[in-house]
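Listed next as structure tokens is one chain, alone, in the form predicted on its own.
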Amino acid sequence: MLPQISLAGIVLIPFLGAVAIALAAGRARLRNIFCWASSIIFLLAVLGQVAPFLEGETSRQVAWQLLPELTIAFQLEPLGLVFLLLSSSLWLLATPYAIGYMAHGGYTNLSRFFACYAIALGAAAGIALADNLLTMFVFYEILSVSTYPLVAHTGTSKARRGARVYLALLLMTSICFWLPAMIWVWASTGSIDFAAGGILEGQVSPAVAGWMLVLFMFGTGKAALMPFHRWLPAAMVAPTPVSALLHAVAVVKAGVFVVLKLALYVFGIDFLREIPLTDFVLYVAAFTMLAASLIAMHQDNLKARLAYSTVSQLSYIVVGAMLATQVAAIGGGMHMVMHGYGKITLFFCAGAIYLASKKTLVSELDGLGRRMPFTMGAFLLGALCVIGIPPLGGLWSKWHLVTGAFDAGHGIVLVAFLVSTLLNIAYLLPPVLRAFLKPLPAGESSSIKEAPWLCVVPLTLTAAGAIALFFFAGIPYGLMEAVFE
């Protein structure tokens, strides 16, 4: 049986790992050992919580009490466990990829890089285990600040400019929208603690709750609702391991996790249906879903195409929350997991393509499947997962989202899901078709030349995970269903 440590201990593991990594500056082998150890210990600590949780054990831990009703506190609940399992499993696979990519790419200042990488995962753990809005807000801001050096890591003027856009938008939305909404909730209810079924019903009118909802949804900039999505494409100047962290492991998943948490534990889905502005947020998310897909179709740069794809896919989860039905919310939580495995595979592949061939454009991928069969095969699986085609896990999350839209009677959203899926096919399959069906450009060797094995093995495993989630979708489904029990 795995040891069970405290919830605060789980949050501290990545932060302590970051300190160890920083102290190992100049000693690459020791630094890499600390990177591996941090991710392994973190995963084991999360897995150690699963059995007691399934047996009905509940735990809450106050780390710091500012006022009687204002604390930094942690509690494990089903949705948080889903996010923890996703981030801890993907961090373990992202670690060797990042080590191989950064070393082969000739990057410097790697101790700073991996220390910030670990801090970001610690912040994600704090968000997952947050027992109240204040705790979530604090770790949300830590996540924004800790990923700024990662986005700007190359130090070029373009990287610094992209990092400034990244940080400015995330801090502006959270401070200008989320913070006032949190204070408004506290003033209206006397509490900022999360509770099953929400805390606002009966405390504020649906009209007031509507404005709170708008502030929270646009204040959660990491969910990338338009027009506050520009930070995400701007961050594509970062090295690919950072893009994978932003798009699959920590940052954007923290954003949509926050959206789901607010919908289920602050507003409650029953009260959401009474709020007039819920439909406004729903249609903004549906518009984002379609508009970002259309933009993705016209991006020749592979990472930019994947970035706008992420903007679109995040809105699936926001739509799932705003549909205010149980099945749609379950679908949103499941899509957080399915998209995580699918999208990290795609970004891993994009990085591997660059390392092995220096190609960054979709138009340059002709015949590349002959030279990089493992990478492009994994890209196909990641694409099918994001599209939602069996036997990949994305099928089940999209099925529940579509069912939720049908149950809620939102025909426009049903059409948006259908059109978006067709657009997914239009921008994700052409890179694969070019790679496997078109000939190599004249003068290029057809001999196999993959990226370093530290990159190829993780992308193969994440692609396998996307397949496994098709057969074991009952795990995230069961945890999401437990949210409503």
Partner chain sequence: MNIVDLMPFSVLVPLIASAVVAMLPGRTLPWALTFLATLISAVIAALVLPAATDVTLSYPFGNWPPPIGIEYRVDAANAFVALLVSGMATLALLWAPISVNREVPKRQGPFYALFLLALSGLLGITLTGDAFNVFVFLEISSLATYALVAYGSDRRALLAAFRYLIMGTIGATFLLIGIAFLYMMTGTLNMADMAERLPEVRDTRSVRAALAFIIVGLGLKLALLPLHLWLPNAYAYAPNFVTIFLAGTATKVALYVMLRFIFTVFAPDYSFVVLPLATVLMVLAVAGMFAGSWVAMFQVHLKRMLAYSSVAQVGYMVLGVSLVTAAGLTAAFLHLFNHALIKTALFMAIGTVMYQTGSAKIDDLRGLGRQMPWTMTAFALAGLSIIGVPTTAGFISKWYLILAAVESGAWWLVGLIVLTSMMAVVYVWRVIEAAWMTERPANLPMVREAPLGLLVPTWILVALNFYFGLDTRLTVGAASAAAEVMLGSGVSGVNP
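Let me have the form predicted in complex with its partner chain next, following on from the form predicted on its own.
Partners and other molecules have been left off, which leaves just the chain.
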């Protein structure tokens, strides 16, 4: 039986870990111990919440009174628990990968790197547990700012340019759209607390709520709705562990988590259906889904291809929220998990390939499969999970999303899902096919072998996780269903 600690305590663990890591600057071994310790303790603390939660215990905690009537407060609810479980389990898997990758890649300034890494996870936990919009906003901004040093880590002018785009877009959207929208909600309802079923119904007219919705959706830059998706490809200048954990899981999933949370706990899906502008956001998301897939097909850089794929997949979840049916929302929540496992596997593989062979382009992958069987095998599994082919978890989330679109009677969205899935196949499978089916180019050095085990083991585990999720999809499903009880 795991001890149950307070919710604010859970959020605090990574931050304390970051302080410890920063203080251990210059002592690599100690720093690694702290990295491990904070991710393990964090996972245990999250798991400690599960059992009491399933027994129906609800805990709400007001951590801080920021302004009169405005608090920093935390509450555990099913959707947040899904996100927490996802990020804490993947953090544990990403820790050895990051340590191995950064050490073998010859990167410097590792204390800053790992401290910011931990802060980002703490901020993600804060978003997951937020009980009101203000708390969510605070941690959302902490997440944006703390990941900036990670993106710009190498300090080259390219990295700085990428990081500038990254930060500018995320801060701009959140300050320009999200913040006014939040204050608008506060001014017109007198409350910014999340409540199951929404808080806006009956307080504002659907037309006004529509504008709020638009502000919120585009303000959540981390969900990468077009035209505010540019930061995600720009962030790919970061070292791969950052791209993997943050830009496939923590940051972007925080974005779609915010979207889902807003849809379910601020607007409420019943009210969402009445809002005329919901369909507008829905079509923007569907467009993003297709357009990003098309762009991904033309990217030769493996990480850029994966980034655009992420943009596309995030929109699946936004679509799931905007369809405003229970099944679709459940599908969206499940896709958060499934895509998280699948995409982190893909990024781990991309990083391992780079580490082992310094190759970054899809067209250079010829024949690599025999040299790096584990990596490329895991890549295949990750790709199949993202595409949604059994026996991988991605099947279930897409299943529910498509069913949701069918229920809602949105034929166009249904078609978009199908086309997009075909495009997924078209851009995710060629790297694998090249690696396994084509021979090594002549003159290629044959010294390439698997990346260090610290990198290979995690990616094997996440791939295994993607398979396991096929059989245990009931867990996220059950949690998502609990949202509607």
